[in-house]
Structure formats: C-alpha cells, structure tokens
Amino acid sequence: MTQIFAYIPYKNGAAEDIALEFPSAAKKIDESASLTAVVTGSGADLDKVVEDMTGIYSEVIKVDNADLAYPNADVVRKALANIIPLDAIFLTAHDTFGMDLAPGLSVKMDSSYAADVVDFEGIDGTTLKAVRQELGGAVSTHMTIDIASGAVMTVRPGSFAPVEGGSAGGSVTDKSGDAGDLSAKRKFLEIVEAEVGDVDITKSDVLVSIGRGIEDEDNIEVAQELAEAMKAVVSCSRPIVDAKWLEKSRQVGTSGQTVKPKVYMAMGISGSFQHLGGVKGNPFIVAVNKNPKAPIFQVADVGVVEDILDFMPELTEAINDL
C-alpha cells in the first residue's frame, strides 16, 4: 500500500492553509494510500497544532525536540530523514521552507524529487503522473516520477481543494525519541520583519499595479498618473522592487503584500502564481498585456491585449474626462 506522509507547516500554533489540501491531493496520487500528518517543532505551538491535525488526519506523527522550536530546514531534514520512511511519498509545501527542505531530503532519502506539483494524476505500477508548470507558468507539462524508492515532493498551496477538517479523530504517535543527532552547520539567528513603507497597499480598493511590462523607471509616471484619476494606489510585482524602482512595501505577491482590493488592475504582469499568491479576496481583475497568451489572461475577469505604454495614457484621460 502506497504511504504518504504530509509535513504540516505552521506558524503561531496554527497550521497554514495546506494541512487542508495535503489529503486532496493525497487521493489523486493514490485513493487507498494511508496518509500520515507529521509536525515538528516544540512545545504549546507544537501541542496545539498536532491536536489540529487530529481532525483532519488519521494518524499523526509528533516530533517534539528543542533544537526543532523554529523550522530550521537543515535541523528538520536530520530527523525527518529518520522517522519518515524511505520508500514513502513525502509532501511537503512549495513555499520557502518547503524549497528550503525538500531537495535535499530526496537525496537523504535515496527518493525521486518533483517540485511545485499542481496536480497529480494517479499511480501505474510504480509511475506516479504528476502536472507542474514551467517558465513562470507560460506551459505546464506532465511528468512521470518513479516512486520504487520513494519520493520528495513539494505541492503548490492552493492547488488542491481543501477538505473540511474536525472529525477525524485522528491518533498520535510520538516519535520524539527517533529523530537522532539534529546537530547542524546553520544556525538560526532571528527574523527581521519586513520593513513599513509610506504607503500601505493593502488598504486601498483599488491597485494599478504594474510588472515588469512599464519597462522603464520613467514610464511608473504614466501608472501613477492612472491610479490619481482613478484614486488608486500604484502596486507592483517583484522585478519593480528588485529593480530598486518602487519600494518592497509595494509588491503584491507570497514574499511581498497580501492584498484584498475590490478592483486589481494588472499592469504588463505575467501572472505568476507567486504573485497571484498574494492576491485574494476575489477582487475584479483587469489585466492589460501584449502578449495574447499570458497566464494572466487565465485569471483576469477582463482582458485586453495592447501595449500598457500607450493603453494607460488614454485610459488616464478618458476617465479624466468622464
């Protein structure tokens, strides 16, 4: 029988939104497989989140060390590597600390790796179908993984719908005393919160944002003047801050701002899921591009395909005249 184990990450005692999908995405790889929760860590935190899982999971594997209080991936790999068995399927998020762990733990694990699944199509024999996408989601692509040995796999939150969870009644299993040596060459120091900008995007309705589409430093101009006729705010995706051209408390996206506007206009943006991350509350999105077939176009409510140079200058003074 097919054993898969999903890595429950969490934050404050509460686990992220994945715990619901792992077991979705569990049954498309195999729906008679055992599924098996494991949260490491320490402490409350760790209790609380381990009693959680006892509504979604069957089973649940609790890991409760010291050295395991913050998820330093190389400290995690050592004991996930010893509790985890090495012909399973282990999943984990496509997030940083899942990017952080996984690749590493499929050699540990002598497994097949795959990242950022989107969806799993079924196992034949010991070939386990799995969907992923390429080139910031331009093309997705079917991948076969051979899973004789096991594999690593890291799932993209919120690719798989989430089940309801509260009644599973699931049991624990302590397996503190399996985890081993967990000394490691990285040390974890401390976060550093993200910096407060002069303006705070997630309180506006309404988002021109803009990608790496402006193309240059001067055209934001033209941007900010479409978000005054429209009492907007100006946002941006990431290449715009690593640009240095707007500041970080601007992005929009998983390692930027999460942001719930009624109205999300998509400026010369791709759509990578990395930036929609950071999108919710369903608002209406434009998208504006001047290629035809940008993800985006997926996504938006509305779009249109022009150049954003010429398109926002006209759009500025249409409105400006209305």
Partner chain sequence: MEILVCVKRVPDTAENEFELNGAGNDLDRDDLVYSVNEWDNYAVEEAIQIVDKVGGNVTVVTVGDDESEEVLRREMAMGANNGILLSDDAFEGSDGKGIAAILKAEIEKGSYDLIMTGAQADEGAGQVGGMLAAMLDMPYASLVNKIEVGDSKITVGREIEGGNQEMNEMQLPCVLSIQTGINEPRYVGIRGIRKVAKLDIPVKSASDLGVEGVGDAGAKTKRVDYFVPDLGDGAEMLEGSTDEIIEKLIEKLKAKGGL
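All values derive from a computational prediction rather than experimental measurement. Rigid core: the largest C-alpha set superposing within 1.5 Å between the two forms. Numbering follows the first chain given and starts at 1. What changes on going to the form predicted on its own:
- Superposed on the core, the two forms differ at R212: its CA moves 2 Å or more between the two forms.
- After superposition on the rigid core, displacement of the C-alpha of F311 between the two forms amounts to 2 Å or more.
- After superposition on the rigid core, the Cα atom of Y264 is displaced by 2 Å or more between the two forms.
Switching forms now, from the form predicted together with the partner chain to the form predicted on its own, please provide the structure.
The following holds one chain only.
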C-alpha cells in the first residue's frame, strides 16, 4: 500500500486551506493509499491544529518541540527525516516555506523530487504520473516520477478540491521523541508583520484586483469607481506595486497579503501561482483578461475575454443603474 504523508502548515492555531486539499490530492495519486497528516510545533496552537486534523485525517502525527515553535525549514527538515519512512510519498504546500523545506528533504531521504504539482494521474508500478505548469501556466508538463525510493513533492494550493472536515475520529501518534537533534545553522529572530495601509484588504468581502492590464496609473481610477459601485476595495498584483502605483499593503500574493474574500474580481491579472497563493477561502472568482490563454481562467468561476478598460466602466454603469 502506498504511504502518503502531508505536512500541515498553520498560523495562530488555524490550519492553512491546503490541509483540506491534501486528501483529494492523495486520492488522485492512489485511491487506496494511506494518508497521514504531520503537524510540528509547540504549545496550544499545535494541540488545536492536531485536534482539528483528526476530523479530516485517519492518522495524525504530532511532533512537539520548542525548537519547532516557528517553522524553520532547517529544523523541520531534520525532524521529518527521522520520522517519514524513506519509501513514502511526502506532500507539502508549494509556498515559500514548502519551497525551502522540500528540496533538502528529498536529498536527506534520497528520494525523487517534484515541485509545484497541480494534478496527479495515478501510479503505474513504481512510476507516478503528475502534472505541473510552465511559462506562467501557459503550458502543462506531464511528468513521470520514480517513487521506488519515495518522493517529496510540493503541491500548488488551490489545485485540488477541498474536503469537508467531519467529527473527530482520527488517531494521534506522538513522535516528539523521534525528532532527534534539532540544532540548525539558521535561528529564528522575529516575525515582521506586513504593513497595513489606509485600507486593510484582508478584511474585505469583495476585492477588485488589478494587474498589468490596467496599463497606466491614471486608469486605477476606473477600478476605484467599480469598487465603489460594488462596495468593494481595490487590491492588486505585484507589478502594480513594483511600478509604485499602489502601496505594498494592497498587494495580493505570496510576497504580499493573504486574503479570503467572498468575491474576487481579477481584472487584467494573468494568474501566476505567486499571486493566487495569496487568495484563500475558495472565493467566487471573476476573471477578465484580453488573453484567452491566461492561467487565471483555469481557476475562475466566470471568465470574460475582454479589455478591462472597456469592461470595467460598463459594469460600473450597469451596477449604478440597478
């Protein structure tokens, strides 16, 4: 039987959304596989996440150590190398932490490595078929991964359907004593919170988010008018911040803010994984882009192939006429 282990990221005692996606990913790998959640950390936050995961996973491994209180990849990697079987498949999120953790862990486990996987096509003998995207999502690459000696893979958040948590019932195995020596060259110093500007986009239920398609700083007013009509807030992708058209506090993405709106209007945004990595909570996504092959259309609930500078004023007028 295929053994699959999923590393559960969390913050302030709440698991990240991808914790609900790993079970779906595991089923795509092998319908009959055993799936185990792995939660590391220390204190009350760790205990809460472990308890929450028992409602989703049949088995949860808990690793409690003061050195794991902050997710330092050097330290976590050491602990996991002593806990995860060498022939197992290990999944972690394709985020900044996962990208730091996974390559070195695959070296320690002498196993195959695959990054930013968006789909699995099952196992054939000792070969796992997987899909990842290249060129900003314009091309899908179908890979074959040798899993005879296990595999470590990062999974792109939002690529698999989330499952619903049930009543607690999974077993908890405490392997804190098996973590071994957790000394590391890197040392955690402090958490620097992202700056909060005049508007906190993380609190908004509706976001009108603009990307390169806005073309010029003066056109941001068009997006602002739409946001006002929708009682929404304007947010943006990284190029807008790099151009200094909007402040950093309005940036959505892995290098910006993480948002959980009910509705996300992606206006002229291509849809890179770095941007979508900041959009959580399974919102209703409306994407408008001139490029019909833009990756954003793969995750959008509604897609419109149109110039946003033509689309936004018409939508604003239609809303105001209601």
